[in-house]
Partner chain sequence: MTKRKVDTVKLLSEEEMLEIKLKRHRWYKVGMVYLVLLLVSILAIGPFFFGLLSSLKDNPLEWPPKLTVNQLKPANWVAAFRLSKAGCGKGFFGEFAPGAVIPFQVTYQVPAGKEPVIPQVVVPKRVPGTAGAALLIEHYAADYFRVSAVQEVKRESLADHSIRVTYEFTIHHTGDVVCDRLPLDITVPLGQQFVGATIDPNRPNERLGRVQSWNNLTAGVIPYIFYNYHRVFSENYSRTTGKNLFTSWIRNSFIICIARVLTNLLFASMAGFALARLKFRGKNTIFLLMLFSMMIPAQVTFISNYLVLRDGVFGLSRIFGVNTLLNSYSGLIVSGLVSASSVFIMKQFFEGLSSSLEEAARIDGASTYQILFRIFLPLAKPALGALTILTFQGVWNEFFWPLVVLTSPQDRFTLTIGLLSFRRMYGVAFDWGPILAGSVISALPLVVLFVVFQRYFVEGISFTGVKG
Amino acid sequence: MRRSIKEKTAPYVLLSPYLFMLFVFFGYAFLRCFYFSFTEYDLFAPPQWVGFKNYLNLIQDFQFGLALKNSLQFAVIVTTLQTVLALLLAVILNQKIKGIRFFRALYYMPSITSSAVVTLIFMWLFQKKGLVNYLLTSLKNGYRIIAVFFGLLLMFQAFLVIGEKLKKRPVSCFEPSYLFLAVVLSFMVTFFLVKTGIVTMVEGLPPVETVWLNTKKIWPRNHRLFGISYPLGSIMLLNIWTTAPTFMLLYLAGLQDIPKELYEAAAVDGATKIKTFWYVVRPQLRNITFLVVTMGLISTLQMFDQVAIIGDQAPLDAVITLAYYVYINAFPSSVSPKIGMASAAAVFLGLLTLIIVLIQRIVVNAGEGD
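Output the coordinates of this single chain in the form predicted alone.
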């Protein structure tokens, strides 16, 4: 009996540190937050019960509406793009290529870099005279050279592929060896045309001086409801670049776990690479995709640090999110804290996250049934 008791209690002893943190720092904190959402509290005077007043004030607060809009935009766009990018990177890095481990480590570097450091670097890149505008100016002035290069690339690739097809040899339109050769030839010919002056840069065009951060401009301009502000769009690019490598590792593990027999069966049936991916790889990665999308939605809906670090570099209305709305109400700069409003917004954010994840789970289950 004593041995049986030890075996039954051993897992709970090992889990006790985690359970302690879960119940004290999360469970107890949530209950207090839920209670404060029905009170008027400023951290100094005792809380006073006000019922649903804070939730009604949230609905009427214009800034809360902006925070909700920005958070939903951020969650949908960033989660979608980072999931697609992570899958593409995983498929590319899953190939047996010499030196592939170096590229895996290179792509993963942004995920282990400090968020504060990366945000500060991006603030410098997106300045009016920063590197982003410089590169856009270079692309604008050199569009002729770029057009010539890609035109030659298409011509050389088509010439090589058509030549092989005329010889009745099976070859893909994007054969890697031919594509590499076409890139080299296109670069050499373009370099010759530029050096001889046949193709030149466009002179006299004004430089690109787009204000990315300190502005309230939106894109598209005439869509106030669905338009994305320039500062929020910059933060989206930053977030996609830093989080996609982490999800890439999850997809990479899922790809390496797919049995080789499935690829061989698809090849025997004459499936192309696209059909193999759609009918073999995609279903096998369904659970990984659910995990990636769930983690992406939770992290994007709670996005806070990058907005806080940018601070006064961008207008508050252009970048405010629900998590930052909670912060500025709980810790305002010059007025008394509004813990009741902050708690109500935090409860709303938690329920919104839960509802979105549950909807996603229902959609995934429906897909599995089909």
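Positions refer to the first chain, counted from 1. Keep in mind the model is a prediction, meaning the values are calculated, not measured. Each form is matched to the other, and the largest set of C-alpha atoms that superpose within 1.5 Å is called the rigid core. First, how it differs from the form predicted in complex with its partner chain.
- With a cut-off of 2 Å and the rigid core superposed, residue 10 has a Cα displacement that reaches or exceeds the cut-off between the two forms.
- Shown in the overlay between the two forms, fitted on the rigid core, is a CA shift at residue 19 of 2 Å or greater.
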Contents of the next structure:
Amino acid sequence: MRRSIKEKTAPYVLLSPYLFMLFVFFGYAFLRCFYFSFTEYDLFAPPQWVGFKNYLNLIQDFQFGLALKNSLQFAVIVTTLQTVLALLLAVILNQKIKGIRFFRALYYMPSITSSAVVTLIFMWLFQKKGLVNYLLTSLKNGYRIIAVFFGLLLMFQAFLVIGEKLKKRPVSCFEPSYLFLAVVLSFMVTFFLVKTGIVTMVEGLPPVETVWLNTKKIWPRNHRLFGISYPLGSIMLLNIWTTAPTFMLLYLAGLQDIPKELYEAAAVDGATKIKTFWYVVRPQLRNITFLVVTMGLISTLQMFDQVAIIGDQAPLDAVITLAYYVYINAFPSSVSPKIGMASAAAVFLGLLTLIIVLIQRIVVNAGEGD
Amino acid sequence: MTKRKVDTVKLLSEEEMLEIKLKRHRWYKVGMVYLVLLLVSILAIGPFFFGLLSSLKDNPLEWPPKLTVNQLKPANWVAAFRLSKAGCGKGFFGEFAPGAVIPFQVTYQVPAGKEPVIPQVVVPKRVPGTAGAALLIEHYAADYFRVSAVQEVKRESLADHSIRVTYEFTIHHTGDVVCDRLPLDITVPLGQQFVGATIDPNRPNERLGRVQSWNNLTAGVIPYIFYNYHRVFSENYSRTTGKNLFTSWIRNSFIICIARVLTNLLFASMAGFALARLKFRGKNTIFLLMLFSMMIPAQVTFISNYLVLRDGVFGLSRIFGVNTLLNSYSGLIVSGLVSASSVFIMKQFFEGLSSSLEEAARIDGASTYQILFRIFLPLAKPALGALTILTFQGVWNEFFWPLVVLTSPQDRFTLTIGLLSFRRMYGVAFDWGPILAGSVISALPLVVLFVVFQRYFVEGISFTGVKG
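The form predicted alone done, now the form predicted in complex with its partner chain:
Let us now look at the entire complex, which starts with that chain.
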């Protein structure tokens, strides 16, 4: 069958809008970024070729080092935790009970709103007189009540499980039906004890007034947890909270694709729930985990919005990331743009992303061998 | 004979007991599942819920944070309605109009042995919110009011011999101009404790509890409840054009979203179809390049893209008489006509469709275009639905690129960039009310979209991933 010119050109015609985007806003931009990284350029006068000077400056720039450190910390910690959390949420949601769709919608909520909205709400929660500090204060003042509650919980659960064991019936320590009974009972008893004033809040302790965000020049050295400044830590929490639900949906789809026979076979072999999860479910989710980790790494390495919105409400050194470093070099507020430096940092960020994704790929492939 | 009968009965009942016990266990198990689900959902939407609640409060940073909000008490609604009715004859949106007579009651308590002092009532010339808002006020109620003598109407002695006194007074409008608000301050000596008033004060504890202060007695029910929301709209006007900033931002966001959703749907279907179903040279290269582009951070490409827009896409925009595409909708729309991920989604979908339809159409002599627009697109409704939602969400929430492209004037901003300017403006004064209100408004369209089209959100996510 001979094809007419119209038919032959059809694919390219159909692709033309996308190709325009791909070539102008990606290909051309990508090459120009490379070119700019070897020049000195301020957006107005023509670029001057300077060779590797920008890259050398970059290595010597203290701020760049901080940005790199923050970005790596952020990417590794957030990707790990959000993957684990996403899987956990998916397992919780993978039930066949009434109203589960409602809960699924609820859990997905943090993912639909913009980073601007979520960051603003978080900034407000982390104010000195904000909800986070209030909850910490309540925890501190109410530790007796909490201790009593968990003590009772432990007691009831032990009581129920030992009772069942004495009757020689097989039962796990975390038998959910007993756990429910134990929670309800210990809640009621604790409530009674608090109402009658036998167990009270601790009075007279000063409220927790942790400073999560401040407007100083430098973030104090001692206000860090494992070397992570508090503002960056709160952005991590925020990011985990907003991204985990998206990946939860991927895991949920994966969990629902696992054939029922696999679970049944595991049950026949007498595997516990944890063993079933580790040896049956986890290998089935390997592809999704790969996808989730890759997408997580790419997006966390580019983290920008949260830092830009927090802006001067936190010291720059505490929150600066590579993406933000690129931005403030390209559009600084008072001096003229340093496009060369910005491009060099952007090239670095792009390479870093590719390398990390590649490493992850190699690790996963090696893991598949065993 | 009888013995046997008894035996069987006993056996049955034991089985039944076990049955009942198992059933009960199942119920407890389900109970535990719901308990866990509930606890986790507090974490998931707790921050939003508390933010929503606090966006109504006078002071979202009150300590200790409370779940009760004055603005949500029906008693205050009724009071706001009555006061506004007295102020101008309208209950829902009020003002302080000529001829208004506003009755007001306030109750104080003094410890035993102290004599209560008659409070001082003042209508202050207070500027609401930021300084910019003050420019819009033409007439201050402070210039046109008269307060009647404050009279004691009720006195009661409590069990601990402290005295509780209720005072009454009326505020009269003396001029002939309409004032849009009627603030009020009541001052008492230290130690005289505020108990209650016709309507709860906005700031009950000014100056160690000596001053109770109201923002606007005659606000009307709606501006009273949605005080911060009202401020979001009424306090922000562009200095250069005089346009209402927040409404401009909402409009801009909608226009850009709708335009980009449409272009994405069309162009992504075209490109996705070509990549999925047609054979041509360079197909694999294009696809690989597309995947590569999805991995490269926006920070790599944004400088060149900024320059491309600045120069009007190689001067092409001059044809339409526009020199630069910076600070304009068209800039954002042109640079986001179709994204790699949209093409990817459509490609995945079209690859999943069976080829028999296509072959049958080809035999009938249909052209490639006819096959796409007549056969494949009508079948692609689920994918197009998911793509609509995902694109709308993506564009609505986009932050980095608009921040680069839109710098001035302020009324060109999108909502996300507008919120950043809110943060800069109000955040400095720890005035979180309008910031939270603005956040809630900008989250609202997506929440509504999500509630209505929940299925598409879920499907969209799985299109991007699992099926790939």
